[in-house]
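Take a look at this single chain, the form predicted on its own, given in structure tokens.
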Amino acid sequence: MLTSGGSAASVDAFVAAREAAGNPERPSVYMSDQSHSAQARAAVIVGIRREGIRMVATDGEYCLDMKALARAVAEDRAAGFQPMAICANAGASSTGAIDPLQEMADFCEAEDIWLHVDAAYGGFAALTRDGARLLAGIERADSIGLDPHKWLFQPYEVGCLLVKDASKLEDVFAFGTTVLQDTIWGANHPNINDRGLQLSRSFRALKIWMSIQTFGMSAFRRAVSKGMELSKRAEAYVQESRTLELLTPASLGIVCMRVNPAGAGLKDETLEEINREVLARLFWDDLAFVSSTSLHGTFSLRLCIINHSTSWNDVRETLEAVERFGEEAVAA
């Protein structure tokens, strides 16, 4: 089902998860501390109290820690909570990290808990051979949220919700409203009104269909692969630099780094000031759009290569500018 974006897809998925769990009185949901705020927001919207929203610790590569998840679920069951859903990242927004999807699917099956995968950013990596390998296990999810207006290069607004069993949506959203009774004439086709919040909607499918018909799926595969290849080259550049420090390995199209000259011995507070100045200068000089994030409290520059027209020269010049601005800030 196509939606306005990943946030709306998450809400519809959580409504289905709540229904599948039997509308528990004290529901709880679980997601990593790197999850997008849309997941927590969706949980609140469907009626989960904030004490039932568990942020699970992540490991050194910012992937969900399975031991911490199992411990949280066990503790909550003992305290009278009823686990309703577990959210996995398939391309965390800060780092591009992919949670252990196979292990999470095994756990959810054993615990009878709905598995939702937030693949809003990274899901379309599955179009490529390497991406499909990295996302192995995603097909076992009960629901998956995607954003074609990210790595399928579509205009705003178009999100997508995939569910393993469409009846789980219809159990919640299908109502026999009198004024819509004539839709029975289309009974041989899916009635999207019965599968989500929206009745009126724009023709979101048109732009996706037309793009693929015009350019062919191979063009999209090449574009996604190119972003992943460029992020690997950026990672190698940062590792070789004496000015930059790699904070996360390249994952999908994202690399996180900071200015931290070798041997300078600068404190974290000073490094944050320097990197904030570098970020501001990138904005002011209009060289490139580099965002920032916080990784377990460490300020990070976040390079996300998602534009299909980006070249290695673009990436290299951006990294050179980060080095130059960083060296100038340190010298000052």
Ligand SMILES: Cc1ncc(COP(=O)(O)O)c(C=O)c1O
Contents of the next structure:
Amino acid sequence: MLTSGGSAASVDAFVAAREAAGNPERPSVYMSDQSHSAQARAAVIVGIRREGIRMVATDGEYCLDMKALARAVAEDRAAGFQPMAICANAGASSTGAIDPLQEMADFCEAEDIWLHVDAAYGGFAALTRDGARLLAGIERADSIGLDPHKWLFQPYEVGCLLVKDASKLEDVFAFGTTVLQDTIWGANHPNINDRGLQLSRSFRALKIWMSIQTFGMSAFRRAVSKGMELSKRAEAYVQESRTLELLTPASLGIVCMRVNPAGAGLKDETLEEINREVLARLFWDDLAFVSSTSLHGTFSLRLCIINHSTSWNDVRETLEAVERFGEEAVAA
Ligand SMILES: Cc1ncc(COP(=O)(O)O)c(C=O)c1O
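Okay, that was the form predicted on its own. Show me the form predicted in complex with the ligand next.
To see the whole picture, the full complex is given below, headed by that same chain.
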């Protein structure tokens, strides 16, 4: 089902998950401390109280820690919560981290909990052989949120919700409407309004269909693949640099780093100031749009290579500018 974006897809998924769990009195949901705020917001919208929204710790690679998840679920069950959904990241926004999808699917099966995968950013990596390998297990999810307006290069807005069993959506969203009784109500096609929040909607499928017809699926596959390759080259460049420090390795199309000249012995606070300045200069120079993030409290520059026209020259020039601005900021 096409939606306005990944946030809306999560809301519809959590509504279905709540119904599938039997509309528990004290529901709880689980996500990692790297999950996009859209997940917690979706949980609030479907009526989960703040104490029922559990942010599970992540490991050194920013992937959800299975032991911490199992502990949280067991503690909550003992305290009278009814776990309703577990949300996995397939490409966390900050780092591109992919949670242990197979283990999470095993856990959800054993515990009878709905598995939602937030693949808004990373899902389209599945078009490539490497990406499909990295995302193995995603097919076991009860629901998957995807954003064609991210790595399928579509203009805003188009998100997508895939649900393993569409009747789980219909169980909760299908109402029937008297003023629509004259339409051929789902007679020869699924009635999308029976599967989610939105009734009147734009023809989001058209742009996806047309661009795939025009360019061919292989063009999309190549473009995603190129983003992944460039992020690996960026990682290698950062590792070679004496000015830059790699904070997270390339995952899908994301690399996190900061200016931290080898041997300078600069404190985190100073490094944050320096890196903020570098970010501002990149922005004003209009060279590239690099963003920042916070990795368990550490300020980080974040390269997310998601534009199909980005070349290695663009990435290299950006990294050179980061080094140059960084060296100037350190010297100042
Ligand atoms: C991992 C992830 N999940 C969810 C969202 C929210 O998606 P949207 O902005 O399409 O609602 C985003 C980014 O916007 C994201 O990167």
